[in-house]
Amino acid sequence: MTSKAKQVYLIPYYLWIALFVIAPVLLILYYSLFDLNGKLTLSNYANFFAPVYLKMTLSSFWYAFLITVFSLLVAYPAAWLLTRTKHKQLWLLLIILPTWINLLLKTYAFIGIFGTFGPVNSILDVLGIGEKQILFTGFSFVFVSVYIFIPFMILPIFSALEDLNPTLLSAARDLGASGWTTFRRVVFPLTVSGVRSGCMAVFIPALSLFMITRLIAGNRVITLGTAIEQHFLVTQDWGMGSTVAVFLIVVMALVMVLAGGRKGARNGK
């Protein structure tokens, strides 16, 4: 195929990027330059550095960090077990299956599970612990978020583990390496690309969660995604909402560039 033919086939891709990626970003950037009265100003960017938005930013990063770490702690052993089991494709399908269910339905299911009369509180009551306030807490928010994002962490790690050459593990054992040493010196370094992809797939969307914060955390967890929702749907301050969105886009782009840069440097070695 000639280079000219390749360029022709890439036209739909370029159009898609222009219409659904670049144009929306430019539109958000444009709206961020106007205040509530439609006056052209940079005050939205100055207001973003107010304590209330800085607190939301820290909260967003903290919860995105927790969600990413707990997802990784659950996903890595699960992906490892998947590569060692029979019918791994079937098990993988069962893990992916919940992602086909509407996010709102899954969230409402957890409202029933964690509610006062839900099965979790019933079990705690039987055990003599008594009913606990599980819903509308930071714990319930992190738990539900980890459940939702785990498939996106498992898939790249599973792919990296599948590509791992098994003779390297045999060589490590022949040289007397323990199981932990083999994991630390061989398995994890060779699968870190999958871990990096999984962390990006979880951390970036976790930064802008908003529906779960309202339904599961009861607005006790306030993130930048919540601020965007409030500005666009409640206060109608599209300028400030767009400013927060611009900040999130910049942060996400930086995360992707840094992760891509490290990957490129690693491949260069």
Second form
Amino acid sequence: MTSKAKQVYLIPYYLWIALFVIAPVLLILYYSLFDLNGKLTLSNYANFFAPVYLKMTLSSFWYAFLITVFSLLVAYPAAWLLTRTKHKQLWLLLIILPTWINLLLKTYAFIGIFGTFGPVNSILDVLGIGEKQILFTGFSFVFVSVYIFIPFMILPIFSALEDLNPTLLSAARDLGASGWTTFRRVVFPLTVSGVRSGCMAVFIPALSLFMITRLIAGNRVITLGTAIEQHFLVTQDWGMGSTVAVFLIVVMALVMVLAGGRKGARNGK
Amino acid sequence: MKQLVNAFLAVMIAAFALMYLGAWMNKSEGYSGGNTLTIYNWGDYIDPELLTQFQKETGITVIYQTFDSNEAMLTKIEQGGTNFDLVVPSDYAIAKMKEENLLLQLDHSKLPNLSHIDPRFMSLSFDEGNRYSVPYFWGTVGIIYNPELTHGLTFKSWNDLWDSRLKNNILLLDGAREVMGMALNSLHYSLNDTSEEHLQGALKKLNALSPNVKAIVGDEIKMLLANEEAAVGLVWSGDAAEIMDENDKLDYVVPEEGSNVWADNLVIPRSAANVEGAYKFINFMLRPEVAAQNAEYVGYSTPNKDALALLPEDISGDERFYPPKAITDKLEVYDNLGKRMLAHYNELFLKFKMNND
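Return the structure block for the form predicted in complex with the partner chain; the form predicted alone was the one displayed.
What follows is the whole complex; the chain from before opens it.
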């Protein structure tokens, strides 16, 4: 097949990218330059660097970081165990299954589970710890978000672990490496690409979470996603909402470039 | 490759079959003819029996669609491409739709039953002379509380919410106008106040409330309060009625400093396809016995004075939902403060939320 014919096949893809990726981003950029009265201005960007939004940005990053770290802590051992099980496909299916259920439904379920009279508090009561407020705290927010993002962390790590050549492990053991050393010097470096894509798949959407902040955290956690939702739906200040979105897009692009850049350097070695 | 083509063909055939089936089903239910009326209303906001009755009387088939916030409804209608014949927005949304020229001016001669509406609910600030809207239901914003959980506290004033015994026990609605309005009212200002000094005072007062606030939530507030997740809530009267239906321990009060009175209204959008049918429907809903049946089903307060007379005493005499004149005189409608002021209200509300952690 000539390379020209190949180009023709790419046309739908380019069209798709232009219409549904590039055009919307340009539109957001365009909207971010208008204030409430439809005047062309940069004031939205000036507003963004006010203490309210800076504080919000910091808390968004902090929570996204926590969510990513805890997802990783749960997902890595889980993915490791998965590669050792007999019915891998079945277990994998069970992990993917919850992602078929609507996010809101899962979140609503947690309101019941974490509530004052919910099962978690009943268990705490029986254990003699007594009733605790779980709903509407930073803890519950991180917990539910981690629960939602775990499949996206497990999958890339799992495929990286699957690609790992088992003879390398035997070799490490033969050469007298302890379990920890094997993990640190052999397994982890070889699966770091999976960890990286998993972290990106979690960190980036976690930055802009919004429904969970209201349903689970009762607006005690405010993220940039909440601000965008408010500006588009309530204040109708599309300019400010777009500005926050532009900021998020820039940050996400930076994260991708940084993560991807290191990968490129390693491959080039 | 052959497999792929086969799979693709199978999907196409299935899609066409479903399309045909859908069209056939619509036809068999009478949806395809011109004699339909598309109503866009809040969820669970009409007695379905009345829709059947209307269909029987007029032969017009009603297509009923629902929304869950004024903003969602506005966005859909502003973008066009819809042909709703009748919509039920709240006061400030009507002011906005009027500004954007989305509404059809009403011909009052086609609405003889308008005379049943209590004059108190006519010609409100968002629509002088009811040129575009007909009142549907109304209500207030107030405090719902569970006497068993409030340590014997009862509520007469907004300022009772600041009591230190309510630590971490109050749920607020996630609405800038409602929460800011409450703070302004507690300082004896108008809830449409635009003075910067007063607004900053309200923010300061709200920040002082932070320790008592357990969460700021949306529609879930109904479920949370009915489940006794918190002792006190800031809610709309209609939600309060629903919560009290589920858990009769709770009680609702409109504080003495005054509060907000809101009204949902029937309007005909400019893009309506069946204007005559819409008039017929409005007239039908204004009929006292119909309005009474609807009010009994929905549980909100009816602005129809002749319907009120038909309602049983335990509903029409309930001062929580039909407050006496001394209280209604102090109630205010949310004025459309303009985009800029609304953004400022939201900014202050956001500051209060950020202060919360």
